[in-house]
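So this first bit is one chain, no partners, the form predicted alone, shown in structure tokens.
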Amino acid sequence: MQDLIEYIAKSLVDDPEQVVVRAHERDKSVRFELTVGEDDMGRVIGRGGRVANATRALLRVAAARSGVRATLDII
């Protein structure tokens, strides 16, 4: 799940050298934090919030594959 977020952010944004994703477990749930470069933020967001509830809905289907539930936070 973690190579799912990182190849869609690293796909977006202009730098992708700046792209860190960590994961944080707890029992059966799997907190993400994707941090990008600040000029890359918009991108990874989207107008209106659009490519980052697709990329959370992707990671759900993901983590539901897996058994496990899955949240995306965007720093």
Second form
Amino acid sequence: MQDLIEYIAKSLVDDPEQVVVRAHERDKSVRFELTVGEDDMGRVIGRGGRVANATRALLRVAAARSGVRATLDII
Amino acid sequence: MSDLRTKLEVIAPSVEEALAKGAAELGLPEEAFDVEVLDSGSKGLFGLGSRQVRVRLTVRGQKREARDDAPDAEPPSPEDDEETLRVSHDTVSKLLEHMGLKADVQARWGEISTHSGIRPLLVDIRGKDLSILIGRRGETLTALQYVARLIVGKELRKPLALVIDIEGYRARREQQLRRLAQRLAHQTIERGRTMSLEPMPANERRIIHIELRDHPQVYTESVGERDLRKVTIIPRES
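What would the structure be for the form predicted in complex with the partner chain, rather than the form predicted alone?
Below is the entire complex, every chain and molecule, led by the chain shown above.
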């Protein structure tokens, strides 16, 4: 799951080195926090949050495969 | 190259929807367009007298102007074509791998669309238990295609009409929607009043519009906003 978010974010930003994904696990759920460089925020969020929502949709599949629930915040 | 459309004017309730409509029309990702708002519309009062927005979309990277009579640009080299296939294949494979899915991925060039003059790149995903990857109304598939388009477009530095299908889902769904359109058109005529379909995404609404485009007795319109936007089938005045 974490590598999925990392792969998508690093592929879309101009500065992959600033991409950081942190995972906070609690019981059967994981909350991911994605941070990117300030100038790259738009690339991982997208117009109307479209990129973020598409990423979340793919994260849901990855989470289901691992039998957990996962959420993604971009901060 | 006159049939290669690089500019498009779209009228819709909002700029976002105009962009989505244009992108669906030409089969390109939304990022492929420069947007120029010609008329920003007005909300009106309580929905009365509201005016829709009008935007002009220009496909980016199409420097050739309409009046430019210079010879057509060189067609892409076979090496470029190969690279595009490879990058598309690898991107989708990596996404699936990171999602914990095992599947067979194949990339190939599709037929040039007579409508848009654009040649789509088709990626077929085959394997067991992939319904989770299609999702409700194909929403997960749409998300996968969107992310893959963005990544491939960024790597190749050009927009690409990348279309992903999973176990022939798109073709099946299209057949289903076309049958549905014909059945409801029939009911519309019988009952002599407007019928509406369930809300559906832009690419599915487009299939309905196209299916009934030349129907002598009914015409179609999309109504509603965002997730609730749906096609209505309306009897023509006889």
